[in-house]
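Next up: just one chain, as structure tokens, the form predicted alone.
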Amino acid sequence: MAIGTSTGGIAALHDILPEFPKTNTYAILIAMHIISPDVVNTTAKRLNELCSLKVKMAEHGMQVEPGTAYFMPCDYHAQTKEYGEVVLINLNKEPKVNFVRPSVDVLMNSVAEVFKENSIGILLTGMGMDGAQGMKAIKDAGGSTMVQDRDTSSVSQMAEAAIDLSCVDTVLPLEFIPKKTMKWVEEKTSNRAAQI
């Protein structure tokens, strides 16, 4: 599951992340546009205290494990990379995308490539267009996509940019996002089990 956010994102994440149950069926990767490493670190530590999921800062080469939410560090792009049966987080300082680093597009494109139809993309409140192309990549890979609605967003530009690309499955108020997401997780888990 990849979540992208910008303006208003800290408050939004404090509202929804504690609502996600800890299970062994999914991990969450979060790209947020913030220029202060201290703010991201503090947010991750605080949410780790509030959530049943583990919440931590992503590090280069760290394995993506279920039951964990990873915040991407400031000023690094983050990608998921498959190595045999494990998926690792790759951090890099490649040029900014959509004027930002980390870019939600970069993260979501890699999630779509690795997890395909099992991927979920979520765009929360935020300014700019970053994340729209990543959401399209997830949708094109057979994954599921959702955005926060205008009424509960501080700024809805990121969500609207994805909607304009016709790649959004669901538009919901912030409070309903965790429940809908978990329904998708259950469906994808059941589908994988049926294929085994």
Second form
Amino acid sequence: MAIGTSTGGIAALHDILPEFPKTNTYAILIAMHIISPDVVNTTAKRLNELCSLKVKMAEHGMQVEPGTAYFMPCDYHAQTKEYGEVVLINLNKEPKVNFVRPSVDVLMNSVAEVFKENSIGILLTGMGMDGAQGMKAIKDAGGSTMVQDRDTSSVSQMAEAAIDLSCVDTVLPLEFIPKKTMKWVEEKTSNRAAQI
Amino acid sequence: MTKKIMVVDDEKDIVDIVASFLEGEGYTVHSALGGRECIESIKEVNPELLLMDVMMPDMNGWEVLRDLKNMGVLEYIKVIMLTVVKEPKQEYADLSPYVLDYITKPFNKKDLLKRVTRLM
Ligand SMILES: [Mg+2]
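Given the form predicted alone above, what does the protein look like in the form predicted together with its partner chain?
Entire complex below, previous chain first.
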């Protein structure tokens, strides 16, 4: 599953990521628009201590493993790529998309392509329009999509841009997001062996 | 060494109240009563975090961030917007990677301190 966020995202992730159980049925890929590598690294380290999931920074060529949440590094686009049996993270310096790198659209488009109906897209609080196209790609691939509601968001532009594209299955207050997501994971896992 | 926070707001009452909250948590607070004052003193103060108002008579908070970005200092500073404006305009979407949080006035002390602490 892919999570996209920007402004307000650090606080929101601290609230929800510890609620996700460690299971071998899914991985989480997080693209957050933040300019400072220090801030993202520190966030990943802190969350690794608070979460039952393993939380780490994604690296080029890293294999996507279940039970793990990956933060995409600053100033790279990140995509999932299928290589035979495994899925790897590909980082690149292609031009910024929606003024940003990593772009949530770029990440989600690749997740939709690789994981199809098993993919889940979540947009949390954030500025700008990045992520809306990626959510649509996930929806079009048969995946499931969710956004954080306005009341619990610092800024709800990213979520609203996706809602405007009519590609959002559900809008939820932040605290309900982990439970609903895990329900989707269970449904997808029982439909077939879900990988993400 | 205590962590430095700069509060930028044209309303002195707001600067004072935010400063008292933050000082109570052990932060060192510097204030600027407008965009220009912020730009003039930013290098000297060298804050770890900036709490930035949007609506100010001399220049709006987003324009201040643009100037700080052009000065090459913004990527080293964490920014929280503190404003009565409910949502930023799309024309500032390029500043999204610099703005770590966005707090709407009126704010409460507990929420403000929670969000600041998460970033420090
Ligand atoms: Mg003002």
